[in-house]
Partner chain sequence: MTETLGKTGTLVREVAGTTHAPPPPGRRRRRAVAEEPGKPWMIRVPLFLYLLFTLIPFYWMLVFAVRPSGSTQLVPWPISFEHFDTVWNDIGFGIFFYNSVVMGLGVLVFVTILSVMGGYALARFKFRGQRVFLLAMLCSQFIPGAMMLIPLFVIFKGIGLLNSITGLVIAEVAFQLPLSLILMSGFIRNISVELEEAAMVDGCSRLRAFFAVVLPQLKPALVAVGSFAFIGAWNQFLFALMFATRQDKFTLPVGLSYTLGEFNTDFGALAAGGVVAAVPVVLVFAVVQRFLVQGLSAGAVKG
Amino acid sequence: MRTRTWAPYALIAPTLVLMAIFLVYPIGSVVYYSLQRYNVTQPWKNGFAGLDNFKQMLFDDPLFWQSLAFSAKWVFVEVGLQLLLGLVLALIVNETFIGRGMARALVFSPWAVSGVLTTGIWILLLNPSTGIFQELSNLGIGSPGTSVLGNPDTVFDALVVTELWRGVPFFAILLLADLQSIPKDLYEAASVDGASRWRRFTSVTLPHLKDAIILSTLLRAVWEFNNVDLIYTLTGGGPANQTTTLPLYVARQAVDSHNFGYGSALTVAGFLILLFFSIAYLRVSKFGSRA
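Requested chain, on its own and in the form predicted alone:
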């Protein structure tokens, strides 16, 4: 009986150990360092700081609030547009037409490209000397040497378009998989009842896609909030910190300035924000319910 009682725990023990190593320990380390003054360039100041890092972050660091506001704007715009365009693409490639397989491959291909390659492609495309805007100026459209990434009025739009190219296929893939699981009988019954195409979409398609939409938007919101590679490579957070997100600000503090204590405090703040948002979003959206 004792062997039977302990057998399940013995089987899951390796998984628990790995979770402790790769999840619990890093989180605990970040929380610990967030309570320390730990800057390798100023070792004589290192020591226990208590909540001083958090006080500095909340009351003496306007760049924290600026980066947090831009992160919220970035997530809202990106996830909203990616969901809308991904849903449209999923509905299109779910139809039967000649060349559908090729169309699906083209739609999904950007998702297979790594972040580094994506930024490399768009750096070349948006290059003011050799990119698309230079080619347009050669045709008499626009002015030569246009730098959309260096202009405060256009940099956000340029980043949005770049990330849309990479992020839309994620929604298209997930939503297409769910679309294909909807029973055809539901559409046939709705057609017999005289429902229009729009009514079938709102009464049959969208309710069935509800959980897929909630889960995909939550995952993508977390990923976009933590997006560093694309923004760092294209703008570095500029011009004038205009495109600095909270994770990018963390990287500047911890990696560039070697201020690991304050960088850890910023990381803890970001973690708590995402945790609260995820719990609230799942509760408000009633994920998993049939209502």
Second form
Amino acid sequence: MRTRTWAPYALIAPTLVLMAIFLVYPIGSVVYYSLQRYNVTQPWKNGFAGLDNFKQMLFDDPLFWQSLAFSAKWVFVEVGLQLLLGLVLALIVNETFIGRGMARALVFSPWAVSGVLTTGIWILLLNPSTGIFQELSNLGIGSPGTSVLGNPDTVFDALVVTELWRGVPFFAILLLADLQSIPKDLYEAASVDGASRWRRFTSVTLPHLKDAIILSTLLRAVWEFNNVDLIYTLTGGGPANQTTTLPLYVARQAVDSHNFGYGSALTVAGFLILLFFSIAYLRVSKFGSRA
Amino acid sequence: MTETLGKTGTLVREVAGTTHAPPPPGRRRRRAVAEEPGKPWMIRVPLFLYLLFTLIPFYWMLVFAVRPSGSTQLVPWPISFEHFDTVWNDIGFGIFFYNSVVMGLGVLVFVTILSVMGGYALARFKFRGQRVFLLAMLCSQFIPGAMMLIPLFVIFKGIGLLNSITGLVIAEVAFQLPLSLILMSGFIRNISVELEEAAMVDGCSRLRAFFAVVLPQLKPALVAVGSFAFIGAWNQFLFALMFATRQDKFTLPVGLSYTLGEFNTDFGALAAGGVVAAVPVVLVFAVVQRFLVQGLSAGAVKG
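Having looked at the form predicted alone, could you now put up the form predicted together with the partner chain?
Below, the chain from earlier opens the complete complex, with every other chain and molecule after it.
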């Protein structure tokens, strides 16, 4: 079957062309722009800038560090909670019970919903006058007029819960898929040997899930780092840039300020950070080696 | 087969034996209870709570969408379609919906075809540059979408694809293809080669062998990858927001994001727009989630 022919090249040719135009070339040009002064509003200043953009970013731009710190916090909290809840959810819907298919379809469904739509739905749910907190206060729970989105102390929690709503199903689906590939004999053998439910979980299930967990947390970390739609539509990065992530900051530099050079430098920094993080994560977690 | 089973069985036995002291007699009963497959409350209670968490937001949107303006009922009756009329006809969700459908189907078709082609190449051939190709596709997952904005904008402007659904389809296909292709090659690798080889020995061309033997077995994978692609395209926001400035080229997420801003107080319109955007994709998802889980467990996660 494995012969040397032109066939595989013909088969991947369209993919290669697309990737060259829409991935490789843009990466190259972002790197190029990052070394330029390139501002649409001040074209007379455009030209080679060397590392000036990066110097400004590292030493002269508190918003860069602030947005980076928020991105890190966001990824850490969001992915950690998603993993935990997603694992529990996957274990639950992996059990046999009546109505399981229906339950799966329902609890997984927010995964199909976009960030913008998630925002819309949660704005309806959380709005102070007709949202759920108002209804609860009608029942005597909590205080009326609670505005979690308008309050700087609670807006982060609201963001996190909102993203959990559509993010947990993603983990649950991936982990459920991997749970189902665990041979039943392993559990039977463990049962025969008198292993408790918890013991079977830690000795059979978790080691088997290890690679799936590493891969899904990594993918999700990258996606959450790059998440734009939810945060953009829910808070727009505010109040006072408190919820501005690095990609949001990039978008603002590019779209609002037309500062393509500096925006590109921020992008390159974000890319390098993700790359470094990913490699370190795969190394430290020993991806690919079964426990 | 029996040999491997014996081995893994022993392995577990060893692990359990070395670290587990014989349990005190008092704990035996409790464990026996824990091992019953039932224990319904352990499943029912958390599942019920999670169902509430999932469904209450959907319900809220539905209520806002169908109750008349001014009403605050939580169980709306009579149902009114005035908000749907507003968003569909006045705000233009009819057009956004059409654009989203065209974009979703376009991406679905191209991603599915190209990922089958590339996945087959990766799974069934060994060729120069294979590892580099695979590595490049994996690495592409770490590139921030926001990173592409500036250069893509310049490209699209250059080739006249701003404000065009075709342009959006091409960009979205390019972004989805790497992951779909990797998934698809995982599926194809899991289909045994023997039948295919037998067909080719019997005189089938490779192409005919593919259509007669591989493709029928690939159905769940096609459904999984295709629906993945459709849902991804349906929800694409950043590019759609950037590359479509004319209202007749908006897709649903873009239209919705404007509804969030401009109609901040018209929750009925927001909710009705949300229902229009949610219903098709949630229905698609409810139907295919079974295949998705099956397909992913068929080897994609393992790579």
